[in-house]
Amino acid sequence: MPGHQGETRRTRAAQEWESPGYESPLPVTEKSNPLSRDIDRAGPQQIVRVLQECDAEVFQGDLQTDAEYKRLYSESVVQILVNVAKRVKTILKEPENSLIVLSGCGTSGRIAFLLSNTFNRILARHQQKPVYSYTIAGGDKALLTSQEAPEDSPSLGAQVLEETCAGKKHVLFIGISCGLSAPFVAGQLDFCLNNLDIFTPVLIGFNPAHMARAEPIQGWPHTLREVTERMLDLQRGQRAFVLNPVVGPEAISGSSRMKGGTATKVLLESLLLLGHRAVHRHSEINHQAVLDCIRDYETVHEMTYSKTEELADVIGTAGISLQNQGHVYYLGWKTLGIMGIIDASECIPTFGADFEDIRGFMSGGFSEMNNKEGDLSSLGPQFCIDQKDFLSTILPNLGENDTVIFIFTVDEDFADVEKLAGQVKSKTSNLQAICHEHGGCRFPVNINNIFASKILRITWTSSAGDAEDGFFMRLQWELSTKWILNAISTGAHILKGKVYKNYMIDLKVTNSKLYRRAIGMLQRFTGCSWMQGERALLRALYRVEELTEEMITADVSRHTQAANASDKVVPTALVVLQTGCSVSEAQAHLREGSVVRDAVEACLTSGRH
């Protein structure tokens, strides 16, 4: 954790983004974090320090803030966690015709998938049938790729939930929308509110309720803000719950895969663990139990970021690979392999990356993932995630510009790790390892030797050994790995030039949320009106100098579909607005610059504006 100076800096930054006049139209999750405004100019070690400070804001709870800015440790948040954990306990004690459904879009849906499987495994240890299920906008394809159109459909969300819960009499539904903005989840919550005899809906997000999305949703009569307000009214009678602590702006503006995903994991795992412990250990569900659980996760933050130098080394190596048109590959085992696959999949929409830039593979592939729809590898190379796929399609062409990162724990089969590492080492010297060990269980000498000094090793305190404690250690490893991989992929793309200040300038505008975010960024950087920003965005998207009437009047859904075939849309629009040049000239500037930030900066200082 940062020392006193870091605490002071973080406190001042939080006071800035909390102040009423600071970017007041923007939800907190979309604001620019003062801590990371110059992260695009940072080297690997400074990137790690900035991310450390930003991630620490998740647990910050000692500021005197306005009542609407609840924090993770706030009394009202802790009370809701207690109340929802008690609902979990009730369902676990009476599982017949009952279900706990976790749902979300993108990162939120992937966490929902991961946790539903994890807690079903805990039940299996107690010889109990599964009680958990998950839904994700776009189905299981969305575990690995962006599925933007389903995210924008409330009716699809409601339909999927109804099908998932058919025949159930008691359902605890937990919908996750980090920015309180996802139409898919809004439709599901609305369905729950219309069927309160069966459903208890819970909304998890990280903005104050008044910042929930209020824009009309195409083909739907409500807004997510209206749904949120209805839930807040019902919360007084504990018929619905809204868990929305503010954890501060993301290090990379709007990248909710980072702090939003972290806070989601902490909240969900805390309340689910308390419910399980109440049933299997007869533990009390109270404020102290919640606080103890969250503090355990805060310790995970301290442990993870105690490896600053090692993490900076991996970020530097990965960044060089991307700069040299190489690739980064994660090779993982069990749920840490899933964490690698998730992190890699999120780079495509976040940074406008090619799916080949950073890829994840895991031992056992889909059979180990245990997703609803089973093996998806026939859908194309983006869905080939087994380490066998890595051996057959990647290893033969692996070179010195590529970085391979192994992700494993002391509990894995070291023969497999050693064999695979030996094969990779024959192709590239850029071999790294992220590994977790505990208690007296350490890695054998041959594993240490094969990775030499390129090991980011974290040693954890041994658990008591029962089912819940053993799974809790696995959950800690997952969160630690998430922080590490988020830092690697974010840092590598920063070093490649994909970030402008602390904004994802090269994002793909492939859904309505990203479309609005892109226009908002153009306004921020150029001072243009919303209409001017939208026109420039559309010109860049369709690669035309003059927009047709059909383009201007088309629905946002058409624009987001067209965005799939367009590259560097937002950087192009930014250069057009700043310099007054044509779309073709802006694209030429960006091609010459190779690194987006450098190209944009060159244009901004060229005198043409």
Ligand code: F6P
The other form holds:
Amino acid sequence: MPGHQGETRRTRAAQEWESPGYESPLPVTEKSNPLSRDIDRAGPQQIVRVLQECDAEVFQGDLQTDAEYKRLYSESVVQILVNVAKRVKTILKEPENSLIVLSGCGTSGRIAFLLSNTFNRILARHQQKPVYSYTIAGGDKALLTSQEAPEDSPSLGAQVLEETCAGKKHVLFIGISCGLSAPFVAGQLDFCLNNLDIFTPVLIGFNPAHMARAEPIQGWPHTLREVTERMLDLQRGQRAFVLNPVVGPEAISGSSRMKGGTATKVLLESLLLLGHRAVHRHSEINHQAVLDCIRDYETVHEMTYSKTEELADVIGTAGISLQNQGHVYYLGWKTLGIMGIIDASECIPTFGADFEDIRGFMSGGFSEMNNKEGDLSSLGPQFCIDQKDFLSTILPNLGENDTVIFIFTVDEDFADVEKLAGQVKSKTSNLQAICHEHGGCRFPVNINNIFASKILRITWTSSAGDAEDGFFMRLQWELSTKWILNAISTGAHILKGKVYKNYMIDLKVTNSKLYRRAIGMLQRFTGCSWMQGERALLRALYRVEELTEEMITADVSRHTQAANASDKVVPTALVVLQTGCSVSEAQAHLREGSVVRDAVEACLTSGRH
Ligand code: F6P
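Requested next: the structure of the form predicted in complex with the named molecule (the form predicted alone having been shown above).
Up next: the whole complex, starting with the chain shown before.
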């Protein structure tokens, strides 16, 4: 009865994190999840179970009718989805001089990009011109690599939006900030609020409004909380919308790429699909249609996690690769290739990983990506994403320590997959396949020989409907793949010892949110004051024993810039705080213990005695 036990554990956990005093005043998206407290000590099977339960919280209903937190299925959330879907319909019916802009930072921006392209493709199938556009903090470079600093700039956000919408008369702007925290998005929403004759702003995030980020933003007169409150006032007259169900704390605290990214995809796709179906099939946009759509995604969760054994196997293999200084490579096709690239790009800020540790490549490279700024490969190896780049730069040195994961569907040319697999096989036996097929169309039987049965294969129920059903199935494959890849990269880094309890102990402090999160972690683990934590962080960041006056008084933006060049900043600060040793001693200590988690834990435990 694991399902039943899981439900009981989830209910207990929710009662814990929903209680008012739990890790107050952290917003839900920054709290630690009681379900994943011991994930750092778990083996692959257990990691999958914990992630499954944390992800199931996305779809959890209200525990009681007067619950403080709205959930995905809550009446008020469904109503807003209905209202926004109707705006989508209006724009699709009168597309001239209209635009739907999706925007965000990091994963939120990458999902904005992905969906904007997908829905433009759906329009193309109906012989309609593109209506969607995306913006992402840091531009297209941020689609492939972590560009955290631009997230802090409201004026940049506003400027990019203004340029994107030049000449348009009606714009539905959907800004995503899972933590209701990104100044870049705040600037864009404020711009919309100042131009309501053209813009209808929508904010998507996963905290209640009173938990939106309230700290002052450098060089800007507003806060995100204030912007959210202005939007809530306008929501009554349907001039702005705030879609902010709570989906529970992340399995790895604050890692909004996981549940935040998932819930973003579910909400956005639901409301966009309903808008499209209303225009192309004349179907109604109502509560039932929204509920049906979300339930379909809940089924995707069940289908994906029914492959626990296979998923645990891949995590184990990928973990061994990272432990042995090997690499994990995702080789994907079409949008599943993009899912791989997105997942890989997130490992750098999340786990302090090197960009070579986990990398994604896709068939067709930039021509398949179809991003605004085109081919970025000349910017350096981090931007080389074509499978051809894999063949020319990675394959020659590929070895048994590396794991190569093929991600494809039954719609791909299987001969292509087979050929590439043959080339990889000559270098490493660690080949894995993640693949999706459907009732009406199955993989050839030789798939088992090619991948030596290391296959995570999901067979979906076919829908014999129209082109849009085909797209819907692909959206489901994408979400399923997202869960699988998030589990692989998170699990592999856990096995490598990059996670302490359920915290990303080795995160990069490259913007103000991450900077504050890091100090919060230091406080939590050592009981130090905010100021002590900040001073220790700065000493580790600048690698000095004494801070100069200039360092102490500099803006956070200067520190976050410097953080790009520093390594193991948070673990170093922790050791310094806990043992009272010098920065160089702490660095030496961390160098000795190759596993960050164990080195930190040894130090925290010894400090307690
Ligand atoms: O600052 C880095 C980051 O945490 C990314 O990892 C994440 O995808 C991005 O911020 C966006 O966060 P949010 O959606 O909460 O604005």
